[in-house]
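Okay, so here's just one chain, in structure tokens, the form predicted on its own.
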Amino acid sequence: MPIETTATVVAEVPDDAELLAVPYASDLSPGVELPLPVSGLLAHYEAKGEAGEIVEVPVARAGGVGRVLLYGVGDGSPKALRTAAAGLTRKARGRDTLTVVTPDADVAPFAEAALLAAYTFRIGGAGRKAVRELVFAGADEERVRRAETVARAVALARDLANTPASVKNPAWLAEQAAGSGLPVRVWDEDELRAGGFGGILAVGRGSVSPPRLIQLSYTPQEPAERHVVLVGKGITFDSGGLSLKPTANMKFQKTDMAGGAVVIAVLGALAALKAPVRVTGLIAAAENMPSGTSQRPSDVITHYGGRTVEVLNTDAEGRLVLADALAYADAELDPDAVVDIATLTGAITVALGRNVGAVYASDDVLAKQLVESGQAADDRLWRMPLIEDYTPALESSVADLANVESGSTFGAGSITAALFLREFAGERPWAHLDIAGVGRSTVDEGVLTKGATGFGVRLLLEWLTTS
């Protein structure tokens, strides 16, 4: 569900603030003058000024008792501000209003984190609700509004990914994309067949919900100097197909379209952020299910453009749908750069854990831009290698490529998956973001809520609006 907390900006702290939050630095000095012995209170509570520290103090006010939250901002870095803001929002759950004296720093990461920490997704009876309104006193209005746009885009990506597969199928995902207000084109199964999109069709064969290819287009008001294509994996549920997943792994597979959700959310936010670049979004959507019509291990499929692939494992389906979309982008859209994003491999979770996403790239400049954008936006990336010595893992005796390694000589599952995708991306600058580890959270902590994280929205918006 969308973030229900509203964001308001005021010039000064209102006299009737129900709950007031005031920052203090690492030297324990408060951000504003208060009729309180702040230094003594902080010393009493043994505060250290670290980001995330909160000291709650009762204060007398007309008609009762109010509360002041003294909150630490550490070194004032964006990371520290995000930690502080998320802690405040969580502390204020169930309250009507939290008035925040903002730190003397860029308010955007602070406001963004405060709103993201208010995100919830529930079906049925509501739990403890987030604070109804965040009032930012003395903040830069434009920076707060940018932060709000970004936070609500992340929330949209989370909503799409968190929606159960009993509701969400490829056609439903196409309807959500159409609601963005952008020009949209959707290929149904007949059009996919006529167009030669064999990978998307093969993955969707086993489901009663047919696959879709979704295209969204954003064009800035001023003539754009470059054109970027974003490609998202849109597997609305991944059972593994005939190569069936264990039950424990299958429970989280409603979020296997998180990459597609990111693309929809990013495209929908570009106009509000006045992005100067033309962007086309492609979401390759299918449901991977076992049935009498499912693709089988050993099947050979023909992708868009004619490349053939032997399917050795039907649970390596994300690369099959992405391959069609990448080949189409290369052949028909003439972009300056292509970036795909997908919850692609469990192997990347082993390599990087759940806090850092992977980027593979054919172009050093593109890789550097994405890593720096991720650092600035708090969607951190680590560049992984495209090791040429591993390309024999994709050899097939009956087709141009195999979708997974047939033996166990190399074992680098995330790298070989990226090498597979590179075969369809053409010669133009291309990057692949593997977000299998960071696309889902197992904890309610900081800006994260259990479930989909929306990882990738912030970094791609940062890249597209500032690079």
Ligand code: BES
Given for the second form:
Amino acid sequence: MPIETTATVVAEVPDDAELLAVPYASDLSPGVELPLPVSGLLAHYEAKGEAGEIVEVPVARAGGVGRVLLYGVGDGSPKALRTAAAGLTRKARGRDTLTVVTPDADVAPFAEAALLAAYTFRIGGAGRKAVRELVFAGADEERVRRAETVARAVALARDLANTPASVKNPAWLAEQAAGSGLPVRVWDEDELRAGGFGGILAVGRGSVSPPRLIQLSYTPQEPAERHVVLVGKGITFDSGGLSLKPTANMKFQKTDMAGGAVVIAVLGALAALKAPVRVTGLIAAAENMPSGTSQRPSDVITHYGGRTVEVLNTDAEGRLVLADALAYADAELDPDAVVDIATLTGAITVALGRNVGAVYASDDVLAKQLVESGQAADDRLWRMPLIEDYTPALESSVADLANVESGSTFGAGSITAALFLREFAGERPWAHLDIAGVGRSTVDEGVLTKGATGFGVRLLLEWLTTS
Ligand code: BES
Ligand code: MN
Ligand code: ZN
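Taking the form predicted on its own as the starting point, write out the structure of the form predicted in complex with the named molecule.
Starting with the chain above, the whole complex follows.
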């Protein structure tokens, strides 16, 4: 299910607005009769004006008693407006229409958060529905439409990642990508073999659902100066393979294609946002399963481009599928920058927790742009170091590289994973986003719903449309 709530823009508050939300600061529209002046009401409710604060007051209306939601906007920053908007949508759950007099600021972050907070994913009819319609009164229509495009892209990424792995497999993911309407190229198993994509094949060989490499292409109307390649990890289920995960860790691994979902959703939104860059999306899709045909710990595989890797742990599979895609992008696509996005390591959750994603980069300008875009778009990133001293962690006695450290001399699981990927990214500006911590939410709060978050969609769309 995408966001079922619709967004409408009207010039003025309609007289018959069922539920009306008004920021503390603004004058109330005519036709609404409050029991006290606004200042008196706020004092009565001891309201401070913080973002997220909502005071519900009964008002006399032509047909009886209506309600007005007076809402705080804090310091009026985009962050505060997002909190305020998400709170209003949540407050209006189960209602038909919420009419909002929008704050006196750019309405895009506000409208985006209001829509995102309406996101739900349910299979079956249970649960209270989000508000059916959001009406933004007095808002800039173009900014609302931009916000809606972004919010619906985030919702698509969430839907793909929330879909059970009994439904989604690599071929299904390829069909979803094709649904974007963009030119798509899909490598099936035979084509992957012919092309030398040994990492994707090795990870996928234990599953009855064979792997795929999916390529989506966006070309802007005007000739583009830059070409960006986005690479997403598309593990439709990560059981760990023969290096099997314990039950407690395995049940969350249907979202291990969250990076690939972000790439599909971003590519699908670029045309509507008139992004001025050429973008190629690559989704390396496989299901990591244990079986008689699985790869084994100690197997040596040959990646796209010829590099060999000793697989010491089949649960470090994300880097294996990404390595092929990164090497392919470098050899064949001639990009100006490559950004990969992956739920790569549990270790990054230890380092940065659930609110901030990691960015590793070979290029300072690229790192800065991504961090700033994340800040602006509310997908926060923290730059992590590629510590050179740790590169010996991935030495192998039988192959060019090992996929994990065999001992525990170095640790730093997210950093060594990034160092592994760097080996395949070539000399071009490259960044790696480890979203294992932020890709899934454990709470229903603000713009987040329990389950997949779509982290990365807003930041990449911001980056691709502004820098
Ligand atoms: N998909 C996992 C990482 C992950 C963990 C994502 C938790 C979301 C939540 C990844 O493939 C993995 O298994 N990583 C291993 C690497 C280890 C074997 C070096 C990990 O983090 O334990
Ligand atoms: Mn794994
Ligand atoms: Zn994984």
